[in-house]
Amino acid sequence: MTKYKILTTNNVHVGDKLPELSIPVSATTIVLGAMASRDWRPMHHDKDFANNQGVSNIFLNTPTQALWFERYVTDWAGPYARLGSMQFQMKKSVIPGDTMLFRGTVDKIETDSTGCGWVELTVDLSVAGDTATSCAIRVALPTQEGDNPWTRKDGQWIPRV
């Protein structure tokens, strides 16, 4: 069994940069994401339909973008990380042939009244140097070895402030 290094609020600091993640986007990436999220709208799988709507190509849907943000954060934060909230703003479509580049920064670290450790992040998804989507994420991390945000229930789990 692989022993993971446990990321805790004690070894994260405001201003820390998350490692970059680069993902090439193909039509298959977009279509599979739409299928997985049960989004049957044709602008996510039919280029002609997208063109008739004034869009150059099919494009990545909202739930699929959310999942890429989640993957980016949990790859960095590890198996005990538990997402509390995510708010993002799409500014530009992500289409086949693009390469998504994810970059993140730690903005705030705190422990709530129940003892749960929280890290607030700003994450940027850029394509060709331009921000396609910006995202604010609040993720629970253990405060120390032996803590696990996934064990928190009811009044001990307050995902939003």
The other form holds:
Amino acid sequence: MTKYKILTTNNVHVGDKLPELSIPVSATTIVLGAMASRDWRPMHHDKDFANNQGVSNIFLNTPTQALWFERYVTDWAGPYARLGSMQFQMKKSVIPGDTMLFRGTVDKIETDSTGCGWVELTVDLSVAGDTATSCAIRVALPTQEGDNPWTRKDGQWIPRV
Amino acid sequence: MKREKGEEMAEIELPELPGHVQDMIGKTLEESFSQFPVEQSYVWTSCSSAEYGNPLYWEEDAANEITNGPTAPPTMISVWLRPHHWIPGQTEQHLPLRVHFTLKKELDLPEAIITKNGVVFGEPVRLGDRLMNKQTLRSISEPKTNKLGTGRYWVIDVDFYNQRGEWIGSEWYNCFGYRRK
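Can you return the structure of this protein in the form predicted in complex with its partner chain rather than the form predicted on its own?
To see the whole picture, the full complex is given below, headed by that same chain.
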């Protein structure tokens, strides 16, 4: 019996909503993310540079957004959840002073030919009611207690649709 | 490549795609190697930046039970191939995703944005791994004009491997290089 959270596919249903997550964004949020992801480009830490590029402020870089999406999904699904794929569409920059709102919906649940359980989600990152980034995520969940997607290798791991 | 919303055929005429750029399509143009092994401190710094408390990355017991030892968050895949800002003897900044910057230069398109990005995850990345990637140019579009300006879309595939040759993931980037209106 594990002490860690396990969400199994049979406890998930199409149309389920993930709990919302609201995060205020400061310049520190953006610079921390840029430096942690080793992104030294000045548009992520130098407001004057961003202004000269026609952008109103420094903005959250893509790898940091990816990490926020990962965090959002595994907050819900627990550490046994293993990401298969993510696809982003960036529509609007996230800048200091914004509040990010993450909302997710379960679109599909399936078991593949190897017995791996998959959940497909759409996660919307919005600011003031407008989508900043939409993300389609495919994540493997245990099909039952005792199953662990992280143990899958080679032909037993099929993350692509 | 299909036309995107808000996209028009080019208003400003761009030169034909040069032959040597056409020849780059479908080829692996760059191989990059990490400058340091995957390390715990970057994992913690990254998790801290997103207030990410998954016990896999903070508790040794969780990592041992679930992933057979410590790993890095999958979405950090590109972090390990990003070059240092400076190293001794370096006279110009090394750039990640170099194919992208090569195309900007070769096509004389000074501005560029990434419009879509996808990633697929393979073997978990483990502390101590040394990673490499291969960058392949998948396609370049005809000239297009949108609200940003006139330019071309291109798609770059990046495949990542560890020191054992195991596939750890692939990214693709849909980019738009352009001249401002």
